[in-house]
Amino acid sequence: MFDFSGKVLFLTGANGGITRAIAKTFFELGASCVLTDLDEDGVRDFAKSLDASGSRAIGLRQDAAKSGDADNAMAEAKDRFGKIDYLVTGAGLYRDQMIHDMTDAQWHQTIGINLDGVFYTCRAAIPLLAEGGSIVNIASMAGHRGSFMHTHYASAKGAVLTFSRSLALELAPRIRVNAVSPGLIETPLVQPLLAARGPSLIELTPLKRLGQPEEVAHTVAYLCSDWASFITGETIHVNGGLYIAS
């Protein structure tokens, strides 16, 4: 449907199950894809299962709530391709705590994680991004609703749409940029949240059903394309309905 044949996608997180998704869809439309993530391994590793020749997809070590890593992984796309045409934030962390016993290196390590992260990597990449460019920022469905035993999270998450929003106004109208909000999707980040209410949530869904990674991959494809040409400082939910009906 759409074609990103000379394009580059610079993608954090990669190595999770919604971001591999986001990976391979991206080079299955053609764009060159600049990987980081935490687990350099890991990543790598996904890099070549992509790519084997390394030509178009380069796995890279990217610490998101560190900004120097950051500006390291940009020089390195740099190096490698040039420029940046699609920024897709995806590194996150989601962990169970009440607020009563939260330590402050909790809170800080998932706010550094999925609220710092996104600014650090926005940041670094305006340079390098080309006219008529597109960043997503994963956010959640939490981010508008709040999450028990997540109040870290939620708060990280909400502060992200608010910046994407602001992002957008600064960046017209060289560069668009939007948001994503997943709900439940089927990968290893929420197996603790459906053993523990699993059933319901999906009778909660007006789908009934949990959505696939690659549903939500999809959507920030869709974005980024020439068919969101006239699309910037939104936020799509993909939910299956959750958000409306509970």
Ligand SMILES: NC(=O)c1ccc[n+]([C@@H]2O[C@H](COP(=O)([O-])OP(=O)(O)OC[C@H]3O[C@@H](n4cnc5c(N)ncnc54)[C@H](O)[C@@H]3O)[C@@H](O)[C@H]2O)c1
The other form holds:
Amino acid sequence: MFDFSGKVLFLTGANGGITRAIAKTFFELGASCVLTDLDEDGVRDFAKSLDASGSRAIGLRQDAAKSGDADNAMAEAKDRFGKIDYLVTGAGLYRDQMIHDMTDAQWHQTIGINLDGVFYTCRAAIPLLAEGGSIVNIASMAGHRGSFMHTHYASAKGAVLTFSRSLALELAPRIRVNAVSPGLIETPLVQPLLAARGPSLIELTPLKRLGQPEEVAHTVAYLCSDWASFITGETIHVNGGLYIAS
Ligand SMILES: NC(=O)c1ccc[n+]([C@@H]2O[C@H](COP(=O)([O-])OP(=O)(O)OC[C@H]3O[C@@H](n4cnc5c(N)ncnc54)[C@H](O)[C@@H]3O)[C@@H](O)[C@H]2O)c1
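Got the form predicted on its own; could you also share the form predicted together with the ligand?
Every chain and every other molecule in the complex is listed next, the one we just looked at coming first.
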């Protein structure tokens, strides 16, 4: 088990399926948690469920697509905890939209949350990140392969991979930057996909099941830990083998 006592996690999109598991994992390992989400009431309630006293977990509103929200949330994190050790960008939007009738607004909304949001949050965090800190951006298998009906999402996630590698060069040797690419993980985000193609996708997956949010969370914790001290600019896939099999 890793010991994150005295460390501070900043996590975006923190009221989601995977992200709640990340917050719980880090909290249980001893970290203080700054949890942000568009869903302000939801993320505040979730933070309270982790820590009713509010001394080690706080929930804040942050629309990932707005640079000012990233700056405000970081300012609040600084006031409360003085620094950040681990930054995890988890906010994501995954909508079924064919490109032939995709509107400008739909394109920009998905790119705004999944790509611009990573830029805004990482940029705002840099002055606060403590030496030896770690950034993990949540990308997706879609960013490596492409994804039918998700051109905007796959484009954003592919860019997050190259963004992470480029940032790793800029922040070395003080801060490590990596990405995690989940495959099919059982959360609300992929319910429409599971309803349409769940059984066939599970059959195609060598490990014959969906991933669980905790399995992504454990990978993120590993990348933030000292056990990953020589890993930067890399991506770890968490997909039960679906990527190599399909
Ligand atoms: N679930 C999967 O199978 C899967 C696969 C690959 C990648 N991912 C990625 O993992 C991350 C977490 O996904 P999840 O499955 O937990 O999703 P989820 O839908 O359960 O949670 C997403 C969270 O993002 C928040 N959010 C939406 N728009 C936002 C905005 N504008 N600003 C801030 N927060 C916003 C939502 O309120 C929600 O709490 C996402 O980046 C997603 O793209 C998930």
